[in-house]
Amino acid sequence: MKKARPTLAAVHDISGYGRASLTVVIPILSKMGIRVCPLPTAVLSAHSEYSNFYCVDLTSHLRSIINHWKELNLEFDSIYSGYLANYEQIEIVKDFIKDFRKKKQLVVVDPVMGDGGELYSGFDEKIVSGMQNLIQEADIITPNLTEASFLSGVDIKDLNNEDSILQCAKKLSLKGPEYVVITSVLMNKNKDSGVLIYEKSSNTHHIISRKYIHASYPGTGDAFTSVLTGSMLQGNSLIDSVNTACDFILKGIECRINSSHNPLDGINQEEVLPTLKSIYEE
């Protein structure tokens, strides 16, 4: 018997130009056989790393959209949140997760707040506090090393080896999530890029690594967590799902690295999307 197609609520902004947020989330998850229901938090002319971008904040509309979904008696096999622009949006998403909670639901929170040891422009400790509350509702969180530092209160300078990052992951798991996946972990004196996975119930951890490529492309975090989530919804293990996500990102970067395109355009996901498999059919 063919498996039913899972339905996922994706709480992200949408950028008209640049591969990030919903323009990454929707095609990846759709290719993997997931039905995506977007709950857009904002509409941007181009993603936020482009200068002078225009933004329409949808915070005041979110509850009305959610209320209509309640009237329609919608159910979601997964809820997946990414960039949230302000504290109020974080609170709305927290309530949304609670209101739509059901058994065997996968809740994934990508706590997008910063990188390179700093919070993104416009974010402050109130955002950090809000995100610390939001991850309590998650089954899986996927912070990068900077976000893990802010969420845990551990100075990023002290997250300089496998044991210290593992202890940070354990600390984050105490806030609620069963799985903590910390990305952007440099290994072997920057020769490899690693992902640390911690599972709370078994108190076990794993390191997944790939060769480090000295390049930066917006939207890679969105792509990574989207592939991971899609793979988990297909019934794969977290370790297998992280491996699939790492392979996807590496291939996307390799397709882009020698290209003349602006790095702000993001990785070449169109070229690597065919490598993703779907086991679902209507």
Ligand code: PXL
Second form
Amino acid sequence: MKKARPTLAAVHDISGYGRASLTVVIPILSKMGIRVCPLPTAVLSAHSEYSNFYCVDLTSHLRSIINHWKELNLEFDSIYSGYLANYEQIEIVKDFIKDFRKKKQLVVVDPVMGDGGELYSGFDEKIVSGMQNLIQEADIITPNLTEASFLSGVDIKDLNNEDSILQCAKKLSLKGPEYVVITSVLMNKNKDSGVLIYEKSSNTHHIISRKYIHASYPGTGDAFTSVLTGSMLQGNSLIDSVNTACDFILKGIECRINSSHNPLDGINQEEVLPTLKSIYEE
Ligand code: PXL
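Coords for the form predicted in complex with this ligand, given the form predicted on its own:
Every chain and every other molecule in the complex is listed next, the one we just looked at coming first.
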């Protein structure tokens, strides 16, 4: 029997250059057979790690777009939010999730705020407190270690072993999400890069790791969470989905590592997209 194709609302910016946000989210989820409905939060000339990026902030339009979606009686099997340009947008997205809540829905919040121990350009404590509110609405959150530190208030220097990161995940789960997936966890004397998965209802955790490649590519988190979300919507377990997402990222980095391109351009997703499969037919 054919499975119904899931529909997902993707709440992210669109960065014209640099492979981040919607230019990553849409191709990945689309290849996995998910119908993506973008709710763009901002249009950027290039993602915010390029200096002097130009940003058209769409905050004042978001509620009108959402109101039209209400008139159309749209329903989403999943809502997935990522980069939000300011505090007000976070409030709007929180209302959006509440208004469009339905049974059997997967709400994924990637609390995009920073990396390498620092917040992204233009972000401050207000964004952090907004994200702390927003994650209350999520079923799954996928912070990297930096974001987990800001969300939990635990100094990143203290998130230096499995137990401290697990305690941090537990603390974040108490705010709402059933699953906390913390990425960019360096392990085994920095030989491996790991992902810690915590499931609140069973109080269990797992670590999934791959060899660490010493390189940093913006947009990797967007690719990771997109693959994870697509795989979950296809009915796979969280652990299988994290494994698929880790494989995708590792291949994307491996295709890129020896190239002369600027690392800010992101991973080579075009090479790796064919490895993703859809299970839907129409
Ligand atoms: O990959 C996350 C992301 C999304 N959108 C914008 C960004 C970043 C990370 O730098 O700058 C605009």
